[in-house]
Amino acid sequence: MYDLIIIGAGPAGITASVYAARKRMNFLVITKDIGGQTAWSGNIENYTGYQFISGPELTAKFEEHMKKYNIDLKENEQALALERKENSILVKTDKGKYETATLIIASGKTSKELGVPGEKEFKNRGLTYCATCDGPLFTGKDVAVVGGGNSALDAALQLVKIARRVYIINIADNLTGDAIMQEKVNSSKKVSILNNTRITSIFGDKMVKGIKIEKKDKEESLAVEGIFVEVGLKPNSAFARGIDINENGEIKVNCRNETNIPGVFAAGDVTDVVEKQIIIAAGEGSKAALGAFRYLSRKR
């Protein structure tokens, strides 16, 4: 039986693993991928110690740090359910079962979908949820970014270097991303911002050919060959049944990263911590690991 299992290897999970390794805990990391949302980010300018670094570069730094320790890592594995036992927690995944005395849930978030006709049909056929991953496929093409927050603006700023034209489709009255990012977007002659606008459907044949948009009750078609969906994220908490969550599906934690179940901690974007930032997730991961170590020491 493990001292600790960490679910997730984004900034929170990786930092938790480094702290657990330094405490000489016997632990396991279970994750679908390395880096989480960080790996999908473009330019990062507010992570302490780096004036500028890209998401993939920072992910590589995280992974390098983590793998300096002899960590038991189960990659490409997804947690499906938790079972609480008398003195332990059983973690069930799509590949096995693992028992642990303490648990840190750092499973992060995934992209929300638009829920419009054509979205499922054209996924990976012109429609994507990751500008960092798929942006180069749309070199010289007209594309649409759906959303108005930091993720959407980050995607747009990546795409202006690649695409011929970038349309930002924003359902709100104004963009909501950071002022400095708005300034960069507004200064680009390649970007057209369509506020108070929503996508009603996506059309094409084998690949995306365009979108239908609605603005002030008027519907029109917009020819684009790429669609980047950046309308927010949903917590990866469905497997954590029995743990208290809020109305947004985020796991409730106190200032010590404790959940309502003794021995179960949570950290990062999957929790109800107000700000969703890489550096905050990393800090929360360290707190959770120290909390798990303290809990286990007192219990023993």
The other form holds:
2 protein chains.
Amino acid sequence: MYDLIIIGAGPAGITASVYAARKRMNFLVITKDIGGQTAWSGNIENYTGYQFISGPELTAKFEEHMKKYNIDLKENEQALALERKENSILVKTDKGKYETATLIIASGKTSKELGVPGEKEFKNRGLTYCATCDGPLFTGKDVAVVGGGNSALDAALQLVKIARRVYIINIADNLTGDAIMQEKVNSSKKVSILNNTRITSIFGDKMVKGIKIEKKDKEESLAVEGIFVEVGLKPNSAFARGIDINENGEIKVNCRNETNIPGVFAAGDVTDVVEKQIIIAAGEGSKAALGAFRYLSRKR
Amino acid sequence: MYDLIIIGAGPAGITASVYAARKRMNFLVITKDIGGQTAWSGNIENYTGYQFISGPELTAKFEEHMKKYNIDLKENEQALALERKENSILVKTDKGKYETATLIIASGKTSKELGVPGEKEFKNRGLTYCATCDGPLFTGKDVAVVGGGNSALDAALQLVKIARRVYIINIADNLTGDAIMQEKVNSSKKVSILNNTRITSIFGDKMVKGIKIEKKDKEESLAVEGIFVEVGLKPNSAFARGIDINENGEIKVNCRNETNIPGVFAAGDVTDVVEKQIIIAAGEGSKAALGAFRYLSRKR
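Right, the form predicted alone is done; let's see the coordinates for the form predicted together with a further copy of the same chain.
What follows is the whole complex; the chain from before opens it.
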């Protein structure tokens, strides 16, 4: 039986594991991947102490930091269910079962889908959810970014360096990303911003050829070879049955990162924390680990 | 009138300023110093992304990050009082008055004093509150660290490299710092740990010559030339009259870093946040800045 299991290894899970290691807890990290959304980010300029770093670079620094402690890490493994026992929690994954006295859920979020015809068919055939990963495939081509928040603007700013023309398909009246990012997007001659515009379907043959868009009930076609979906994220909380979530599926935590189940903590973007930021997720991971340590100290 | 004033430039204040700058807020930072307690720290191994960095180095990275944005910064200036106006807050300092729509208090903590005879007399004559700053002055000498938590152990670990002998004067039954730091301290032949021991006075002539200590009602003298006080911290909240504090003088905040006064936020070690850590303070600073930005957006 472990002192602690941490599910997820994004900024929250990694920070929790650094703190747990320094407290000499006997713990296990179970995760699908390393870095979470940070690994998918383009340029990061708001992680204090790094003026400018790419998502993959910051992920590498996080990973090295965690692995310095020679921790017990199960990568490419996914939590499927939790079972509450009298004095422990059983974590069931796609590969095994593990028992623990305390648990930190830091499983993050994944991209929301558009839910339009053609999306499944053209996934990885021109349609992608990760500009950082797939942007370079679209050198010199016309592409569309769907969304209007920071992730969409980050994707657009990565793509202006690669693509010929970048359309931002934004369902709202205005972009909602940070002012500094809006300015950068607005100042690029390669970018066309289509506000009040909805994507209704995707067409092509083997690969994407274009999208249908609708603006004020007027539908038209737009020829693009790449579609970058950035319409938000959904929390990876489905496995955590029995733990209170809010109307968005986010795990409810108090200021101490405690959930409704004693000994179960949560941190980062999977929670209802008010803002989703790398530096915030890291701080929350630290709080969760110190909370789990204190919980155990009180019990033993 | 400013959109925002940030009081303090430790990890919380600096992160708040990076976020405010990226939101293009019109803001002012008022601070006594840069880095807060981070500047006084020895080796930092738990700021995610930096496996190993000294306090002064991390402070330099923080400072460069903040100053990249060409912000309005008043250094060596201290907030003395707040006055609440109908739609703004007036911040009075030792050098001027500034009006703002929103405020973030990130003024941190300062070292607690021992409250024993000789403390005031020998301050900076062998007695210090900062091992990082003053440790090198005690090369080859016998020194005492007063305290048993992480700050005391951090000080002791810095001093083993410099001093001849390090006594840890710990009032409690056991050290309370992280296990990993306790192990390091225990494994040093230069360190003597005196648990259940209280310092009762400091003696010397022009400079410190030793301390009186008491263990189970038995008093004895210990010859040391350096005394490093690490017995905890008190929040710098005295200027913030009208803002709710807890029994320790810490500013009470909710999970959104809001205080009891609308438009006034607080972040970092000056607040009642459950743990005092650099990475946590940074995360809280981000939340406070985004909170101030949202507050203004709703009002305007």
